[in-house]
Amino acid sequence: MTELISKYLPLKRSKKRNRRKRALTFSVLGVILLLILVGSGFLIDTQGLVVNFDEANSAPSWSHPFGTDWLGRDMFVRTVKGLSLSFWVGLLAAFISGVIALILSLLLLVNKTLDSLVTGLIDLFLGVPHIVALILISFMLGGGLYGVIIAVALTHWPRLARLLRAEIMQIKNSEYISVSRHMGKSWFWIAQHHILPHLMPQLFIGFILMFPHAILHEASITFLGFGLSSEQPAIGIILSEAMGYLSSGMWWLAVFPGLMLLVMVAVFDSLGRNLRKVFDPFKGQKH
């Protein structure tokens, strides 16, 4: 028996090393290619935003790699720059979503009182569907650049805060925490001590997981044009712009704005997924 341990436990280390290593050159790989997609949009030249008659309407070519639109302006210059605010919108909103996941879960050290408040909040926001929730949100915003921040911070933040709740309630009931307790620690030092410490894995992933969703939802509100304004070169406006052209046979104004930005998101999910990996090679793996 302790011989079928002594080889088992080494076979389980090596595995275990292997998978954090893959997932750990995966993040790599995924934070190098969004460096890329985002860096793009500070370095690239305006000067393609420029209208341009002369060259409207124009099929993808070797000078406009994503053709032009009907204004001659080009479409890989306006898709980058359309993944760059998305990027910085998304990660705004979810910091903020972040962070109210993290207080209002925290709530549950407080009392029972306000624990329920807060399980009754986020029943009632899963409850609500996500579009509906924000194109209400961001209408009574006004809109607008910080209107969609603040709506999409306010609809993501609900799952985490369940997911950071459950931690909480396991961690509050451990025998470190009574310790703390019975030597006269208030539950402030707590938190800051103990349980933020053990949190800070599960928010850093909840932050990247969320980070596609809050995209994908920046891009659908302004899509239906009650997101960011027309002048800006966001994802969902250029999408929302090449409907009325694709009748005329103008794909290339709604599949590679689509399609980089469906790369953007696999990519955060694959960061997101790989990181979780990292932190915890085995967890949702049979043993």
Given for the second form:
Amino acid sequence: MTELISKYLPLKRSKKRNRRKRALTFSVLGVILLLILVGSGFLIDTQGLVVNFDEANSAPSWSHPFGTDWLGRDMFVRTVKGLSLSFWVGLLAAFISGVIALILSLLLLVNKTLDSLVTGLIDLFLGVPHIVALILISFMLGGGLYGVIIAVALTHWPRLARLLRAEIMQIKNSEYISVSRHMGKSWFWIAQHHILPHLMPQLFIGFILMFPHAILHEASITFLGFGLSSEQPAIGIILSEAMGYLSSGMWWLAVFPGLMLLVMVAVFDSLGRNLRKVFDPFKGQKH
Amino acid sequence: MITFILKKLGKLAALLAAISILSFILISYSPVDPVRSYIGAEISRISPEQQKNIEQYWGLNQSKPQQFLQWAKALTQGNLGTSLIYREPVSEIIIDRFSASIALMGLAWLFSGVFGFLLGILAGMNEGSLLDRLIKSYCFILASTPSFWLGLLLLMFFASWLGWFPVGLASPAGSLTGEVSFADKINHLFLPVLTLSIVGVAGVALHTREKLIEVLNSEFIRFARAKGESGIKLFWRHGLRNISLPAISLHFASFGELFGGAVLTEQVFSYPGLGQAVVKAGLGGDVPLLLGITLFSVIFIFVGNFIADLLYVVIDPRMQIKPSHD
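Alright, leaving the form predicted on its own aside, put up the form predicted in complex with the partner chain.
Then the entire complex follows, led off by the chain already shown.
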């Protein structure tokens, strides 16, 4: 019997450790990949963005890995620039939405009226199709780059807020909170010292997992024609321009930019899921 | 049961009221000038007095609350106003556009539901196998795919390159409404429906997979296995009942994503549906149409969620509201 246990137990444990290690490795790889993507957006030579009719409409080659468009602009440079814009929009959106979600969910501690106001607001935002909400807000701000950024930033908090609220609800009724409360600590102090540390992993992973949504929504809404003008390199703009050249056989205009966007979103998504395995092994193992 | 429905209707009324106030505020603070967007490029041809007259006629010189009250009053009488772009009553446009959209959304909803459910079952029954991992990664990749890009690829491949399907619209260009045959309609619908279905599969499949794995780990399954049941028989007797209701319910609750996907897909395929209309309204500064479609989409999502909740109450005997013991 003991022999059997000792035979299987270490094996199982080591397997589990490997799983977490693997998740960590994948996370580090993901971060490196993202750093390369964003860093190259900074460092890349913008010479390729200049209109150059001599090289217009050329298929992918060594000098232009993603080909050029009808104005002779290098599609690789445009794509990388577009991705770095997507990254910044995603970062800002995830940050602002994260802060909103945290503050609103912490209102649960203050009193019931405020909390029911918050749940009402969450229902309100989830009751409108996300795209329609984005259109409304960017319409209010008169379109433009800032309209798009603010619209994306202001509409991604409800799901995270709902998640955090449920978490707080659970913690709130635990014994050490009521002990702390009886010892005369204020809700603010309790939120700071007892609840926030608990929320950190959820908040961090929610923050990372907001990126893919925000980036996709930014691309969608610029694709629909809100905000950015055609000189600004954004993936949505590139793809909506490519739509006019579909029948001319210039497949590279749409394929590569979209594929790069997919890669970036997928990297963020897998980063979030792997980090959940690292930080929250109990819940992470289930997925 | 009746109280349940009444409660939900009350919630819908509150939601609609809140959303109409909020979206009215959002829109009324837009820097987009309604008169300018109404007249368009010929703004220089009309005199400032004429502009003033139009503003007067539309009641733009009234205060914001007054404007809102007027709009809300008309709204409760079923009058959504007249669209600035299409010069038709908004309600007519919505009905007209929605009947085109519902064919697209309905078919895509059905296909993505069926295929997602089947894929989820296949993955869940073979947890950890190669098939499971393939389906899982397929779903994760799908979830990261921009739907409009997928539409573009399909359009490029099937319509431009192979020439199997038309490039856009809901009927051949230049044909009258009466002349469009059923085959034509299907031909035009195929690619948009395919795009929207492929994108919609991921959510249902992952949810079904997880739920099935959860069910398969329960005690009654272990007991059934001990009796010698396995494979399809086990699934048919004990698995299917437990996972179908949550999956159907979830699928009803995903009308919001469906609507969002339809907006993008319709834009790619220039399909004359509601989604395309809302984009045009947003870009063209058509306030009545934008507000009308916003309210309509809220009702649309609400209906989905309502059916999802109702299914539980009606079908699942455990959820039935117990009559009080008196």
